[in-house]
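Just one chain follows, in the form predicted together with the partner chain, and it is written as structure tokens.
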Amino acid sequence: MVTKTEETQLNRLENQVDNGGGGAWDYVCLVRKLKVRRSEKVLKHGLSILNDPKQRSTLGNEEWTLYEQVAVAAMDCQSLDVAKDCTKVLRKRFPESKRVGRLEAMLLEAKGSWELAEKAYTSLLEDNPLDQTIHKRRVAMAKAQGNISVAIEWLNKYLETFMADHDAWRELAEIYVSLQMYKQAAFCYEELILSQPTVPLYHLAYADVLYTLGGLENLQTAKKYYASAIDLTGGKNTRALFGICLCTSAITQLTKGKNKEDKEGSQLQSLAAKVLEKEYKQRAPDKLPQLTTALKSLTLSS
């Protein structure tokens, strides 16, 4: 999870390194720690460190991690020569390493030779059938080739063994949402919320999926999860506030004939509407009239 302080630190370092100040090694380490995908910058600055023999010698053993990181960034930026050179250097240094073998298979994948990469991955898996990263790379390759159903099947099989891998659950949820299989996506998001209950983004995504599914029960659960997202972010998440307004109006529309819990729902909606108006007044005052008309139409249509 990238917090605000970490993001500002990353941006500051990026600016500093881009404008010629030092700190390339710190930047590359921070990118690796936060697991962000800034391949262009990593490639440029990582190469500037590696091409400079003085800086390279000050790194010591960390040099090889940098080679690996630059190789992956080069593959992402389609500079396959750089990636090949880095992999060759790593292979010379670690001739029997499976990690380098994985990198070489990734290079084949980046080149587009899917069958060779598949063969390489299966041979690596024979030596080491419990390697998580190789399983995930196979899923990614299936997704890249367009075989989404195969990717889903493999990912499900992977998750049967490694149930605690929340990155994989997130990936599966996103694939299901892209295929509009919302019930299964809701299950994946439930697993994510179970394992990491304090991340408000998962609550928000789950509530979105439930709201898309529709139906009275799903809408009520969606409202609860929008409320929990608001709770976790201290009331600052605009999307969750909108979610509450929309959910309440949809629920009242569905339960038009049955006069149950009228007061409680509308109180929450009016509170959310007030907070929304205050925020818009503060941050985007020229959009405030549009917001008020939209909110009015929501309460009127219910």
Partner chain sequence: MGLGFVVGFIGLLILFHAAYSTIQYRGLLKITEEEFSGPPLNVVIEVTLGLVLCMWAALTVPGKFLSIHPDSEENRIVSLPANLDFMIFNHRYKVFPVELDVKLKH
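Right, the form predicted together with the partner chain is done; let's see the coordinates for the form predicted on its own.
Lone chain follows.
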């Protein structure tokens, strides 16, 4: 995850390069280091370096890394001729390279030659079954074709081997949510929370899924995870504050005053409502009346 300082540095350098202040090489290196997607800029500034023999000669072995980076950026931008030219240069320099083979398969994918791309990926995986990038490309290709069930199947198979890949768990969870398969999504978020318990986003997403599933037990657990998201963000998570209010209201409706935790729950709801009102007064005072109306309706319904 890119920090604010890194993002500021990147934006400053990008602005400098765009305005002719130099630093194109530093820019593409920083994009690669931070693993961010600035394809149009990388294509533009990367090509300016590659097309200048003097600049290119100073890169040493980094020249080939830049060719690869520009090729991928060109595919993103559908500049397939540029991607093809870069890949040809790399194939000539590294005739037996599996890494270049992966680029060629990605180029087939970018062209929409799905069957040929799948054959190429399958062949590469036979040589190296642990190539994470190729596994992920197959998932992306399935999603691009609208084969969501296939994407889920491949993601699950991938996670059997690479269980610590947080991005894959999150992607699978989001696919399940889009299909309203909330129990499966909840399992994915549980895995994420177990492996990264201090990331508030996972607590919040898990709480959202449990709230959507409904039922007293799920609502009570959702409220706890909304509370933990608030705790992890120093009390500044607006969505989690709303979640507390919604869960408390729903729990009260289900228990009708029979639950011993009702009093504590109403106090927590009142506290969350006060924080929300304070936040809206500071950041969106024009929307405070709508907030007040919404909170009153939750109180009345409970």
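Small disclaimer: the values here were computed from a predicted structure and weren't measured. Numbering follows the first chain given and starts at 1. Basically, rigid core = biggest C-alpha set you can superpose within 1.5 Å across the two forms.
Core-superposed comparison between these two forms: CA of Leu276 displaced by less than 2 Å. After superposing the rigid core, the Cα of Glu115 is displaced by less than 2 Å between these two forms. A two-part rigid-body description fits the chain between these two forms; in it the smaller part is rotated by 6 degrees against the larger.
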